[in-house]
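In structure tokens, one chain follows: the form predicted on its own.
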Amino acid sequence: MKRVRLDRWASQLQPPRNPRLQVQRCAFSHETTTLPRRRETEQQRQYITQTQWQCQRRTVSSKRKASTATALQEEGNEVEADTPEPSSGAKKPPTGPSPLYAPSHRLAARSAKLAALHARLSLPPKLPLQTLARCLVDPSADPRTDYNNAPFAILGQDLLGYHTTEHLTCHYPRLPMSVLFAAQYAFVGEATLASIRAEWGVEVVAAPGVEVDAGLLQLKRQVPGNSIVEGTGRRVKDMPGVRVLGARLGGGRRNAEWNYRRGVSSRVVFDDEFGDLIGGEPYAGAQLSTSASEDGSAVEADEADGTTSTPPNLPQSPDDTEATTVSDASASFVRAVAGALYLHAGAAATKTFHRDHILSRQLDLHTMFNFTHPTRDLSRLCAREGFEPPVARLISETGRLSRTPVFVVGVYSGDNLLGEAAGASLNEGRVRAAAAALRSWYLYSPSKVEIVLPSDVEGMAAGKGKVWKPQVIDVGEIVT
């Protein structure tokens, strides 16, 4: 038979003391002990009856065990017994958590940064620290996307290209292709982005890791050095095999070539928003064209069900990642802040955050025209319009004996004046004049009553949009 001590026996037999029921008296104090409520006697009394008189589940086949080390053994084993083995073709558990190449969600949410940051940026409560920390996780520092901000990127991208660009086309109906292309890359280009994230205080990181503030923008420096593809005298970007992988992320270009004649009409069709040829490496699950490969060969990879695609090899750690500059990074994370901030939020707070943070940088659109043939467009335009040719006309003059003379020059349709400009000779005042009448065309922009973007009107069912009037749509400008 089993021998039980009397210690322990003793104290499982007596109720547990609870020191918050009985308060310890002072010998020369007059205040009574404090006795437990009748309440809480039963409720201890009942927590004493489960827990000593627990039965325990035996199986008939079992016998008595000798210990309770032993009891917990064969339990075990027949827990294994029972377990059916999986089979060779169902997949096995994972045998732990992923790993971390960034700072967790929970070092996030105490990050003081990331709180300062969100603070300053006046972001909605509704976007919450974690998604913003995974913002500043760049795709080099993680390749998961399930971890870092591409798929933010690539919305955010899309929603500040769509709100630049009805902005500029509403604004300045008459703007030529060129200088759309320029305007737009002036707000929302990498150069510029690069410079909001530095405006918005968030450093850059030596290097990723999971010790760092998650406040901080993650990403795989590239370390500096020659630009010059050995052996040759071209840039490493200007090579035609980054172009290539355009064709495949659905270019469509026959010849991507670096010095490749582009017109203004393919470079809407086939180019990026910024007129760019397409180029880089695509993101995670992009579709790519079959029409040409690496090595300008027909892609084939039929599946079962009829589809052809190219199976992706991806990077699954930072070792396999490729390094990117600090400009790139900080681009990405300002896009993917517009895309996280437009799905928690709603398009309205991504609306005022690019008028806020974008639209607010002043941008002289006057100084982008670059006219090689002023007078000659000018001639042409008014010919299109039905006005009377331009003539040009001295307005005032002063020191033409001089070493510096100056000549006021105007250009005049009948009685109208389309321009006037200075110069140091007449034929220089008549160009200059000639360039000022065609700026006054190209940036002509109807009064803001009129103005009715097309995400204003996003709402109006709802009874919150604005209605909906006809824009100003040019025929286009002065091909020569």
Second form
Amino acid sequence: MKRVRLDRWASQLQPPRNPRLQVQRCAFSHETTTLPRRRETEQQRQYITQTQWQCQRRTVSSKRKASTATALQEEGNEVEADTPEPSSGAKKPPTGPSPLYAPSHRLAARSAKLAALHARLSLPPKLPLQTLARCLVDPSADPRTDYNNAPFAILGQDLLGYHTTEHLTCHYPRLPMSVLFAAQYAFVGEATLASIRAEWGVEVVAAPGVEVDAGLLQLKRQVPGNSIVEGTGRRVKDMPGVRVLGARLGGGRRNAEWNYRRGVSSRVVFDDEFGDLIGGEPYAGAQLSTSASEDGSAVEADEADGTTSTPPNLPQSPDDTEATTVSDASASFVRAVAGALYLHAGAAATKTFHRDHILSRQLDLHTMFNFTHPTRDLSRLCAREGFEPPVARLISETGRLSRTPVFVVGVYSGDNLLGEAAGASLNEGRVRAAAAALRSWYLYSPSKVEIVLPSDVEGMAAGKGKVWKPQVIDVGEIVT
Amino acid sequence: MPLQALRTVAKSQNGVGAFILQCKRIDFHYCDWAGSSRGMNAFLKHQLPAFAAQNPSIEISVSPRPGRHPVIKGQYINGREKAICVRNMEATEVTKKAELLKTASGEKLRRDRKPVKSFNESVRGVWSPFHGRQYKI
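So the form predicted on its own is up there; where is the form predicted together with its partner chain?
Now the full complex is given, and it begins with the chain already shown.
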């Protein structure tokens, strides 16, 4: 009798054992069997993403990513597999798999924190989650400009600054330059943008890496100067030879030399939009003006290549980058969101973003003036405008011989009252009244009907209802 | 310099321009064994997907807490956390508690004695003894 061939006999009752078949796993199951990891197909991945809740789940694939090394390996494999696909924007370098220092785009699409941030800011669907994830990566976490938020931040800073400046100059045409700088800083300066980042509920990582959530702000944090260095009992800032952040000032400009008088005019020409010295290089790898010999060699190298090659001192990995502060990185993030919004959704969306998040903030311009000689300035102003010379007159007073007198003084040009204020002495009242008069001059605002912003009639908004009206341009500041 | 400026930071007015919902994350903890968690389990099965879809700006996390009463914890943008124990509640009541956490800001519960909160002193101007009708002795 023929021996029963158990494998054949059994195979008639069981389905054929095709080793290429993948085991169909229930999306809600929590079983952790040690199956050999197979490459999930795109379809299966989509199915899992659609059906699972946005909560942390330990599947077989994530279990094997417990260590950063294996995760990096797998991300590297994924990047390698993706390079043949047509990638939008050609972000990936052509030679070999590049290491990732921040969560990959696939992880970004699955991050609940990131999706929640996108919805909290009511960003349009045109701005993808992957771009928002890239906006959260500071150059100190990943120095490659294709993977961090530096390009978006530069664009966003220009856009936010442009919209703020046109708002201020059209609504307050007589605002003096120093107050304009300060108002610009109050709206879109580093401190305000850092505060905005906190108000948006964006948290900061303790240390950047591939395994962190894609919805966290990633940066390499600078060690605080007050912290104690291990081994010694001294603080970091007391250690000899330590370089203070911001010591590299000027970037080669004349403005930063020790004997240069930095007035308002020089700030307009040389400095940034807030009147502050521009520190270091505008972007990584920028050609700074140096001595003639170095210039010659740099220019020759560029011309020979035809393309700009990476200079040897450019950081290639997060180990080489300089650490930044949370405030700096937060400002970069907010600027990057504005820049990315412009690229994906257009100029109108950026303007709406600026109006909703920046201009909606409250700023008292009348508290930002710090006069040194208001009476002299008012006198020069009246002479320039052809008014009668200002005369201070006592309107009312009380308690002259008491401990707390009050003198209400008004400054008149002829019969017209320019400004009035109360003071504890006659002189104080006179000076405060002159300051009030100057404030009312500087804070002149045309009627809302007359104000037309340039961005309302330029570019894509041209011919859409708003007609351009020439705006008030002031003669200039008071020369004393 | 004739005129210097005093730098400051513009203050936020949430809702004047964009409105940022203050609740950024809600954690739901349930138990498969405890009887007090029945309502919570029913809520998680039937009502949570709709709640999550209606509130895309809240990061929702569901995790078991075996042997404990069910609890909902909300985390807010100001860094504070609010927890509500939903033991022995029906699914509809759990929904109400989740809505309560969603609509709260993270501030401590306090009673406001003043009717109006504003940056501006007044709309019609603050009274001054030196202007207007002078009192003659």
